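Starting off, we have a lone chain in the form predicted alone, written out as structure tokens.
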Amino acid sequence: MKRTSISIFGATGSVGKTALKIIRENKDKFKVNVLTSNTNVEKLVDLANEFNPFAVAIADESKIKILKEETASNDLIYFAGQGGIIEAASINSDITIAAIVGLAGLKPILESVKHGGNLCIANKESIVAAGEIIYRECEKYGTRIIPLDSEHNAIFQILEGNKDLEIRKIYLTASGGPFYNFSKEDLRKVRPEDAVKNPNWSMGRKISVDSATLMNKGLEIIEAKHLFKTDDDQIKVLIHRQSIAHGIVAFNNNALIGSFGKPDMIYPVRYALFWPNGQLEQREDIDINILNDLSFIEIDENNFIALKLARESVKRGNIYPIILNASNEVAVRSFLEERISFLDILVVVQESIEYVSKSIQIRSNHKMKVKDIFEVDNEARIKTDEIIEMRH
């Protein structure tokens, strides 16, 4: 039986590790074509020696010598630098997992799309900044997008099973992060080590901070608009502290259909890898008691700055989601480096959106190209850093 070939961009991150765990357990069904990492050369070496891929790529060019010296295979093809990551994306695979964090994942995504297959995407920032371009390219080359984020994967599954029904509302669930119901005084004391501890999920540092500010959910509103081709007004956020319901859809026949399960990324990743057939031989006991005492709170987005900023950005469109994403990345990094406080993050993002949108000359009627996106992104990062320096 022919094995399904897989390329994993961001193989040493949490999504990549989850995918490789599933592949490890199903080596008769999958073979690894490409593995990439940003800087973690030691882990990439271990994975290359274990899975014997066709090619490996490291974004940090200074580490290519270590990668070559410590990998066992003589037939391995090596790539280095950002250009090398894009070259690696030109290798044909049945499935590409896009799990590079941030806009650095956009060019590899656009290159991999040209080669068809399924694009399993966990890189919400690229969809936020360039969703229209990505979908246009997918339609051109016959590439299918399957979302890997827990919430979007849940919605995807619900819609797959109810294609004949018309969507009324899509509900994205949010745990509220570790600081839900904290007072402003409490939030002033928050340290980076506090913000990276999500109560229900094991995630990377950046996405954990986004979860704490609710910006993660703001970005997911924009992502859902592109993924499910709905109006943003149809997408609502519910605070659901237990993280058992991952997505709910209200249809026009008055049905509410939800996807429920334990908060573990292995479920959406497994679903995506085995789509469209499912892993039929997988047998797991489901404890119905996990549905006990679930709570859902429809929130006033005006009380949550991140959601308000995201909603305004998606309505304005064009450059605004790009600025939102870029300024948030810089602000979160600055918080993790202890250059700004937790409460400063969204203040900086808000100031950056106002500042950058006035200074950039690309008008709202301009059809964005990839180079425009990176120009706006770069400008937003520079201006956000300037704002942070001024706050010092």
Contents of the next structure:
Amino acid sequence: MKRTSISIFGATGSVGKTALKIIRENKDKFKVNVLTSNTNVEKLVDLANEFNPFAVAIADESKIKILKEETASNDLIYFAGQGGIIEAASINSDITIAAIVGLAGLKPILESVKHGGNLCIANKESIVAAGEIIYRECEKYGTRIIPLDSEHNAIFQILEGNKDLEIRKIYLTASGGPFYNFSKEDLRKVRPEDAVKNPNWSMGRKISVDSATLMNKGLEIIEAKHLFKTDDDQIKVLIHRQSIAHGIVAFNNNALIGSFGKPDMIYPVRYALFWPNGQLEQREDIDINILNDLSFIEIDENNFIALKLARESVKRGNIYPIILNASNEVAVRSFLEERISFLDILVVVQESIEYVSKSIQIRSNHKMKVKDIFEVDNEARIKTDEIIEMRH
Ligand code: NAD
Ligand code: MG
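Provide the structure of the form predicted together with nicotinamide-adenine-dinucleotide (NAD), given the form predicted alone shown above.
Complete assembly follows, chain above in first position.
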């Protein structure tokens, strides 16, 4: 039987690792085509030597020599630099996994869409900033999108089984992050090493900080709007501390259908890689007790700055989600580099949105092009850096 070929963009990250675990356990079904990394050459070398891909790409060009020297295969194809990652995306694969963090993942996504296969997408920042363009391109080239983000994957599964029903509301569950009950005084003392630990999920550093500020859920509202083509008012956030319910959909026939499971990315990623067939082997016992004591709290989004900013951005559309994402990426990086405090993150994002939206004028009915997205993104990054510099 022909094996399914898979390209993984962001192979050395948390989502990449999960995907490779599934591939490792199913070597008879999957083969690795492309693996990419930003700077982590050691890990990329190990993965290349283990999975024997067709091509590898590293964004940090200074590492290409080590990559070449330490990979065992003679016929491996190498790419380097941000351009190299995009070139690697032009290699046809049955499945592309978009697991780069940040808008850095957008160009490889748009390139891979042109070359067929399913697009399994975790890279929410690209959907937030360029969801419409990604969908437009996918339609043009007949590419199918399968969400990997756990909530969106759960909702995708629910919708697949209920195609004839009309969606009334989509509920995104939020763990609330590690600091949900912290006072402002406690939040003031939060350090990067505290923020990168999530009580329920093991994830990369940026998304862990986003979970702690709740911006992750804000971005996910915008992500859901694009993925499920609903009005943003239909997307609601529920605080659900246990992270067992991943998505709930209310339909027009009053059915409330939820998807439950242990908080582990292995399930959504496995679902996506085996889609549409499901995976019949490797049945695991389901512990029904995980459903005990679940709680769901409908919140007033106005009390959570991140949700408020994301909600306003999605309502205004146009350049706003791009600015929201760019300023958040910059602010989170600055926090991780200890240039700003945890509480500064959202203050900086808010200031940046106000400032940049006044300085950039794009007609509200303008159909955004990729070039426009990067222009706005770049402007927002520069301004956010300036705002951070002034606070410093
Ligand atoms: P991570 O930091 O663990 O990994 C990021 C990957 O992207 C690494 O392989 C890194 O080398 C690569 N990368 C980073 N910057 C790059 C650049 N400029 N050019 C090329 N490659 C670059 O992140 P993660 O937690 O795996 O998250 C990846 C994406 O998936 C994010 O958008 C995140 O929001 C989303 N996501 C992650 C999880 C999770 O459980 N980790 C869950 C849902 C969604
Ligand atoms: Mg999520």
